[in-house]
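What follows is a single chain, given as structure tokens, in the form predicted on its own.
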Amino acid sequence: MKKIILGLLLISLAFMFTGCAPQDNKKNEADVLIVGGGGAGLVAAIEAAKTGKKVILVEKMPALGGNTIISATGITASDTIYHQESGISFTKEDHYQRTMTTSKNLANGDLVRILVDESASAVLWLKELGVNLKVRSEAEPFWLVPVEGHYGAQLVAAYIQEANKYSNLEIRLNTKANKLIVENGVVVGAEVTDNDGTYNISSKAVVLATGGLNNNPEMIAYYNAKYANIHTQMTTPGATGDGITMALEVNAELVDMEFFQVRPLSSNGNWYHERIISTEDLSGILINKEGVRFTNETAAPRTVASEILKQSDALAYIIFDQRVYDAHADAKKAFTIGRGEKADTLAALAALIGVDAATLEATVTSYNEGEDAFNRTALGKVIEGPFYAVKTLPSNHYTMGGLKVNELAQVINKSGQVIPGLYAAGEVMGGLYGDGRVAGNNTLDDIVFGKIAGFNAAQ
């Protein structure tokens, strides 16, 4: 059902855009070519169009939105109008330190400083576009969330509405960029393919806003073998690393490509907080298809994910009891959205998920008696029926590395030089996250670096 609703939403948003020219009216020259129609690409296109230059945006999918449209929570920003109005403080320095600490100080501090310094103006721009936000709480002052409604859908709808104002901005759906065109060392367009064939679009500059690798498990495994067999539950179809591939062909440099944000507990497009398997006493365990535990459930989420991926069919089952179900909202969410199974006894539960009953009972008994081969420091209990099982398919949530860029969003080559005519914004861009991402910084960086890339590409 969720996929059906998302599909209808994507289609409805696609029809909101009226600027897509029919095939026989196409002019394949522009001042700026934007590749990718997610959040960063739309922002870059709007910013470039503001200068009066001719802009073409190509999107390989039949609708706009990319992964931005499934962003469910909010944006992280500091010293904003909403912080002032609420009296809840989250300063630029708080924002900077949180971002750098989460990255394990591997992020590019100069890029992070730009992100932080421009965050308040980015939020003000969203307000001007009609996206109304509020500070989530005093406990989480970094989060700005919608007053009502779905965050990602609101963003994309607002961007499309703004893009519609510019007659010099053309958007072409179902149009995939294949490779960049380079003349005398300068990127001057791209080869693209649509329903009518393959052709070139020439431009004075190209902005890559193609997103991450989330829907390309083979490419993820290439950059980090720990995530071989990663699932794609938490992404949209277009995030296949196209921009990385095209940029590498023109000698672009990459940064932090080994780092991914993965979720060990995931199914049906959602993730469930790890507390349901890691909280002392009130938590469950993970078993594989053979009915046995295989890891310390309280380890770092990415470690747990990589261990699950080593199991048969790269999956596991979350096993918990009624006490955990009652104590954790995420346990209820996992059971409902993850289409879990429930039974009064462990033997009956084992039958429902196709696991040997005697093995599951022995695994749980051993665990309840404190026998643990994985050095788990916070042992729980699985003791009170009914018992629950939810299949989990670890999924990639965010690509934290990407193309190396400078403060003008220009892509840098392997010799440390700017690649003339080539810019990047959004998840395809590296340098902001290192080994960890502050949630909500991603849709912020779409705006901040989308604007920087779009403006500079139009100069």
Second form
Amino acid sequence: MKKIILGLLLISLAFMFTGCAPQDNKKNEADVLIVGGGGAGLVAAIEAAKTGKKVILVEKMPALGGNTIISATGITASDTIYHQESGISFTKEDHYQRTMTTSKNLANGDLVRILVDESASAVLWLKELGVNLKVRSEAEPFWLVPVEGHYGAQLVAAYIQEANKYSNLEIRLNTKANKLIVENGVVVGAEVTDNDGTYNISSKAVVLATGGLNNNPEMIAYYNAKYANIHTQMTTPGATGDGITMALEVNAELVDMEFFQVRPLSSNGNWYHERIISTEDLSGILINKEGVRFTNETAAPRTVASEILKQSDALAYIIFDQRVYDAHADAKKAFTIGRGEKADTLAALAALIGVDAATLEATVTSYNEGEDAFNRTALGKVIEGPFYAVKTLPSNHYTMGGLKVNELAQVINKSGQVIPGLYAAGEVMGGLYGDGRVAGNNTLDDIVFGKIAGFNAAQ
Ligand code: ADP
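With the form predicted on its own done, generate the form predicted in complex with ligand ADP in the same format.
Whole complex next, starting from this chain.
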């Protein structure tokens, strides 16, 4: 159902964009070509259009929005008007430290400093566009969440409305960039394909805003073999790493490509918090299709994810009891959204999911007796029926690494030099997250580096 609603949303947002006139073959020239119409691409396009220059944005999907449109919670920002109004403090220094620490100090401090310094004005800009936010809570002061409605959908709708104001900005949907055009070492456009064929768009600069790799399992496995066979439950279709592929062809440098924010508990477009399998005495276990446990469920989420990916069909079942269902909102969410099974006995549950009943009963009995071959110390018990089973397909949530850029969002090559004419922003860009991302920094970076890329590309 969620996918159907999302589909309708995407289609209606596509139609909101009245300026997406069919491509005119005689007008394939622009000052700035933006590749990708998610958050970063739309912001870059607006910023470039503000300078009065001619801007073309190409989006390969039939609708704008990318993975930005499925951003569920909100934005991370510091020292904003909302912090002042609420009296709840989250300072720039808190923001900087949190971002660096979460990245395990692998993020580029200069880029993070820009992200943090520009966050309050990014939030003010969103307010100007009609996106009203509030501090989520004293416990999570970094989160700014919408006053009402779905965050990502509002964000993309606001960007589209703003983009519509510029007659010098043309958006071409169903138009995929295939490769960059380089003349004398300068990027001067891209070859694109739409429903009518393949043609070149020439430009003085190109901004890559093509998002991450979430929908390209082979590419994820190439950069980190632990995630071979990863599923694609948490992405829109366009996130296939095209910007990385195109930039590599012009000798771009990559950073932190081995790092992904992978979630072990995921299905039907959602992820479920790992506390369902890791809370002391109030959590379930993971079994494979053969009905046996195979990992310490309380290990780091990405470790659990890669252990699941080694099992038959790269999947597992979360098995939990009524106490866990009652204790955790995410257990209820997993059961409902993940279309779980429920039965009064473990044997009946095993039959529902096609697992051998005797094996499942033996697995649970041994776990309940405190035996653990995987060094799990927070042992709970799966004792109180009814019992629940939810299938989980580990999936990537966010691509941490990407193209190496400088403070002007210019893409850097493998010799450490700027690639003239080439800019990047958003998830395709690396340097901000290292080995861990503060949730909500990503839609912030779309704005901050989208603006930097769009502005500089238009100079
Ligand atoms: P970000 O948050 O970085 O903007 P998104 O996932 O929201 O990332 O948006 C990236 C957008 O780029 C998606 O809408 C995707 O379909 C689009 N895209 C990816 N590759 C191409 C390509 N080769 N040509 C045109 N658009 C592309």
